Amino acid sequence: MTDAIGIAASVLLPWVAGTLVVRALWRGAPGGPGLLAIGYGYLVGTFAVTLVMRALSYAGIPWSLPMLAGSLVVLGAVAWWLARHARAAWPRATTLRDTLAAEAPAMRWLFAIALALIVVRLAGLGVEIAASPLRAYDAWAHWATKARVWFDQGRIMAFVPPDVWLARGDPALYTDTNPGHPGTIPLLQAWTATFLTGWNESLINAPWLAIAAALGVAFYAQLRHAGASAPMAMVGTWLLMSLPILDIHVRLAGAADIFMGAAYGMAAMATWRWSQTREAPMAWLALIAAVAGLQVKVEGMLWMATLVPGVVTALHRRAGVALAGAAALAFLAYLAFGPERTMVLGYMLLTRPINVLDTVLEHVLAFDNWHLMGYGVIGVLAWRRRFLFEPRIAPMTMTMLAAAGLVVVVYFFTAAAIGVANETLVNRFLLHLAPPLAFYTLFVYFEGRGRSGDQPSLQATKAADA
């Protein structure tokens, strides 16, 4: 019972504080964030948790439950005060009950069924997380090693490469299979363990279930903001949450990939919303999600860089196209004249491609990891190809083209192709892309339904009444 209370507190405390921070971003701005604050709140709250733990460690203050919990309570209280003073400026949003009441009975049933399927799936994943030890290799070789040491020591301890560890012989130094990984994931595990009666390799993985739920809420809220009806938005959310590879990474909790995908997806969705409405709070939300993603994995810098073409395109379409063209020409010039091997952010960049196309096609189109997502993306984009560079969609398209280019470079022109060929990387790297790609595909689909001529079928400024 004590551990159950501790787990609930470790999840809810940053979630509530982060939700209040997101609501406070709309201080003085029209429109309230609604479910958007809840969806993004957990990511924002957990990012705040890691900042607090880093600050205490660097200040030489040992971690303790009162210190950590108190810091989040103070953050939440300040954000609540700011949000409370802004609440009067928010127009009353239509309640979900009112929204569904306006729908046909069949659509209400569709909404309820999709929601029930998501809840049942998350409940099953929660039971499995609570009953399973750390099973995935990355979980216990890259991340939990640091979490256990930091939890035992009550502060961040240095992890160095094995050769440095052997040469120095310093008892204050530690090593594992990847000492260069950012500390966000092990900090979250150490945070969770602080709320328990002791180290527990199952319960420290509660954040993986929470980030999956938060991703689903944020995805639904952004679809509603984009103008999708509540039933269609819920069905779209179920399509994302039912992806087998996403569920696997929740079930085999402990690795960073689902956090990377959630941060990148939330940053992309907020960026795209800003590109359509120029809401300043949405821009801040995108920036916070992007910075959080940079702290999850080294690859975060690459993924967040793919947002730049979309932002530039939103500000000036020709400049965005020119930027994309310049990047493509620079890469072609490297292939033609660059050195045979160059190390870039941990990837060995090559000038000669490695053919792993068969492996990629098998995993995306033939195996069960992605259900029918590959076919759905191809079909929808082929159907809507004439409208992919319209003003409302062009920033999204440029982001996805940049992301697709990143995948091509990593899979075919780096030493990571070995990981693709032996099937250890092909799905993990694509998982980072899955949430924004799913949103982009659904947006393009909904945008094209019932379109007459060039008139958009969705209203970008329609308030979400989730």
The other form holds:
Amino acid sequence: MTDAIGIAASVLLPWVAGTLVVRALWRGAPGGPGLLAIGYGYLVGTFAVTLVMRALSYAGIPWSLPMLAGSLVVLGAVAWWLARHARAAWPRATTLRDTLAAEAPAMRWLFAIALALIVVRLAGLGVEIAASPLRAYDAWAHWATKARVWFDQGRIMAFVPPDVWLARGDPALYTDTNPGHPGTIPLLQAWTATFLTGWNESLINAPWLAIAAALGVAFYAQLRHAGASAPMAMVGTWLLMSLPILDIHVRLAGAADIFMGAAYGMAAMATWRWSQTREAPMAWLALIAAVAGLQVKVEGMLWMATLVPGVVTALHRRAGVALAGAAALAFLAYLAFGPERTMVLGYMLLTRPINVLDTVLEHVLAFDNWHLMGYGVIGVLAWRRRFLFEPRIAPMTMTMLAAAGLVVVVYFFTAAAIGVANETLVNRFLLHLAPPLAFYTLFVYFEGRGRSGDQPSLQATKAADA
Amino acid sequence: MKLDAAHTNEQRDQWGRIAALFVAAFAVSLALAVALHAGPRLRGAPASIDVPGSAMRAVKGRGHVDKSAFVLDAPDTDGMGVISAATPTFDGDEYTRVAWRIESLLPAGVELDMIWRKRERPGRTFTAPLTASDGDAIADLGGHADWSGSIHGVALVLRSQTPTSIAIGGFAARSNAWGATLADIVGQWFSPGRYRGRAAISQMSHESEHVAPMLTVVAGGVGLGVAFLMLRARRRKETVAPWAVAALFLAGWLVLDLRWQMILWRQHAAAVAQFAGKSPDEQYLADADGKVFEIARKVRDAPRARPARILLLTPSTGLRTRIAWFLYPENVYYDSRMDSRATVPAPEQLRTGDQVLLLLYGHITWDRERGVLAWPDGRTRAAREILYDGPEFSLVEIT
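Instead of the form predicted alone shown above, give the structure for the form predicted together with the partner chain, please.
The next block holds the full complex; its first chain is the one shown before.
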């Protein structure tokens, strides 16, 4: 029972505090985001948690439940105080009921079925997470090793490569399979364990279920703001949440990839929303999500860099196209004149490609890792091909082109191709891309159904919904 | 009110027509998948020629029967093992899909082939490679030039550079008649397969063993449905309704997702049965590598000084990584690089009080008589024995 309360508190405290922080971003606006704040709130709150833990560790203050929980309570209180004048726009059942009442019966059924499918899925995943120890190799070899030590020591301890461990002989140094990984994920596990009666290899994985739920809420909210009807947004959310690889990364909790995908997806969706409405709070939200993503995995730097062409395109279309062209040319020049092997952000860049196309095609189009997503993306983009570079879509298209370029480079022109060929990397890396790609594809589909080119602002969308 | 009712009925009819179109298109796609993989016969009798592991024997290498499985304990000195399955003579043209059920974990670096003989060409042995990621070793020999006529003398060939053992549950040659092929295709979609609900699925790569993976058949169905809509619209000089295309797509997605939900819940149930309500130690023991935990537990619970640095020295990367996990939060050293690149600690790199586990390790040995760790070049380091279980397992503390 104590652990049940602890686990609930460990999830809800950062979630509520983060939600209030997102609300506070809109404090000067006449209406604030409701579901959007809840969706982004967990990512923002957990990022704040890891910052607090890092700060305490840096200051030499051992972690304790009162200290950690108190910090989040203070953060939430300050955010609430800042947002106190903003008129609340929290989601209300009556609003949703009114929205659905205006829909055709078939659409209402669609909404209910999609929601039920999501809830059933999350319930099952929750049961399995609560029952199982860490099972994924990355989870217990790369990530939880640090969490286990840091929780035991009550602070961050340095992890170093085995050679350094041997050479320095310092008992304060530790080692594991990947000492270079950022600390965010182990810090989250250590945070969760602090709320429990002791280290619990199953319950420390509660954040994996929470981030999946948060991603779903953020995805739904952004689709609604983008103009999708409630049933369509819920169906779109079900499409995302039903992706087998995403579900697998929740149930085999402990690796960072779903957090990477959620952070990248949330950053991309907020960036794209900003590119259409130019709301300053949305830009801040995108920035926070992007910075959080940088701290999740080393690849975060690469993924977040793909947002830059979209932002530049939003500010100046020709500059964006020129930037993308320059990047492509630079890569082609590297292939033609560069050294055969170069280390870039942990990847061994090659000038000669390794052909892993068969493996990629099998895993995307033949095996049921992504349901029909591969076919859907190809179909929608082919159908709407003339529309992809229109002003409202161009920033999104540029981001996705950069992301696709990143996948091509990593899969075919780096030593990671070995991981793709032996199937350890092929789906994991694509999971990072899946949330924004799903949103982009759905957006292009919805936009292609006769909506006007003038995207209403957030407030206007909310007013129309009401 | 009447207009509303008429509108609702019209909508219902539209949805009904799309549902019917999806069912028809899916059926056509499935029929095409069967046609691509089936032979000329409609029905095959029997549907499968099965040989249990207990009816197998080792032609090369050492092995024994363990319940219903045959266990090859070790290949021959040249690294090759051959396991023969006593099948009746059968027509290769009618039984093209073969599978060897592997019940043990397949060690890395093992190559598997299948060999057979034919009545029509006596004295010759034919061979085909088998696909085996970490489950059944399978092959579709429909296109193999030498898989025809009267087949007999079927055997599995294993090649390995390292000592290895393998448990074979059985051999099956499946009929390629239309009925059996359809049953195989659909059966594989819903079968727990080699996982049998126990091991966790980390991706769907096991579908490489499927005759026709479900995604391709469903995608084919959606594609055929969309093609039908486009052709009809073209004939009527209309545009295709986007909602109809979306509905077909969603129907396909739903079919796939219901199957995925079934797999997921099967896995949830298996995980709960395997781990729920158990202590951490019991959970580790219940896992697939419970025996590794037993080794780690010996070290963890040994009468030794704490805290201490523990050096795990064992030739297998996977073994030392896993044992290390069981020993955290202690300060554990292991080299996670490939076995050949892993560093062998030098005597001067060990500190007084360090605890060293030597498990199947050859680069450093524990000399009990002298009370020293000994390197092959003659260097030594004095130590105190904590645990000893033969030359393959010792835990010592540097003094």
